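As a starting point, one isolated chain is supplied in structure tokens, in the form predicted on its own.
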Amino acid sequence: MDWDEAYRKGEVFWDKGAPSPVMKQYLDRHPVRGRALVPGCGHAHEVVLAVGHGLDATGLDIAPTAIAEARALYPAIAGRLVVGDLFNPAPELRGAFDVVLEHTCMSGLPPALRASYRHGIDLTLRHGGLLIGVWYINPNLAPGEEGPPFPFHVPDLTALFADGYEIVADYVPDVAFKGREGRERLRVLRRK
């Protein structure tokens, strides 16, 4: 998928115009500190949420149009938004983060890219750091439709991070965007 083209055409159905209610609830209940990365940040709603919760947050997206639009939407955090590739992060992003906040980045990737996603997390998240994910486990796809979003079943999530991470929290949240009720899973992983 050409992510920049999707933003140029305004075909960003995943953008709900606000941060994930699940991520907001988690951060409200569990104070997290340090430097945070939001990969695939799009319009940076979760970056704003993270900064509001005291995190030193950076938003990363491969689509220059997404970053330009996010900077226009949120000029106060424009300097925190970076065009870049999670799979090959810039040297200054490597090993630089205490927390990674995941929302919609993984579900937008075809299954063949999941190992590359994991590698990108390994490159950016410090040992002992937290990967806080709102994982879109059960998207409502029409018969025969593949995605994005791509289904990401719980056993696949477990297998992807089985080596080198421990599960800190794991549950189906009681809040969601309309239409996503029961389709997401909050799982927090600590890098060993």
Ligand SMILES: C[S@@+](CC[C@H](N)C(=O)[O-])C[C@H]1O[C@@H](n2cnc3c(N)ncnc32)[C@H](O)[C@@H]1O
Contents of the next structure:
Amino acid sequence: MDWDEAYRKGEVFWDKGAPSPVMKQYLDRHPVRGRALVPGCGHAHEVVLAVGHGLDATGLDIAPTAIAEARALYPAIAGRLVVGDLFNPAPELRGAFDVVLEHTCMSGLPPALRASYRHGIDLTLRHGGLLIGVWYINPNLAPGEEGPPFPFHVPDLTALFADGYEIVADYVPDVAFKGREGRERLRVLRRK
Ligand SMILES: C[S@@+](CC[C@H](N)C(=O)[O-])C[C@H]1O[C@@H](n2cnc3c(N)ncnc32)[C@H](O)[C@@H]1O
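Structure of the form predicted together with the ligand, please, following the form predicted on its own?
To see the whole picture, the full complex is given below, headed by that same chain.
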């Protein structure tokens, strides 16, 4: 997947133009503080959300066009947005975060890259920190559908973080973007 090409062409079907209602509901209900990373932030809606909830947030995306567009969309947080690869983060991002906010970064990755995603979280989230995820659950592809998002089941999520993390919250949210009802799971994992 050429992510930058998708942004250059404006083919960003995943972008809802607003922060995740599930993430918003979680942050409204739980006072989370500290440095937060939003990997695969795209147009940075969740970075704005995080800053609005008192987090010292950084948005990271591999696609330079996504970051350029996000900076234009949200100039007030432009300095918080960086181009980079979660799988090989810059030294200043390593071990630097109390919180990682996951929203449709993992689900955009082919299954073969999920171990790299997990490694990227390990490299950036400090021990004791929280991985707060709105995990897109996509049990089956429709005929002819290729992904992203790729097939992903709750047991896949459990297996991906089986060692080194403990589940501290886990539920099917009662809010959603239109069309994603029942396809998301809020799971918070604490890095041991
Ligand atoms: C499905 S999009 C979701 C974007 C955003 N989270 C949203 O909800 O609109 C996945 C994003 O992950 C980014 N991405 C993919 N691989 C990445 C990597 N290795 N490091 C950082 N960002 C990555 C893509 O450029 C893309 O913006």
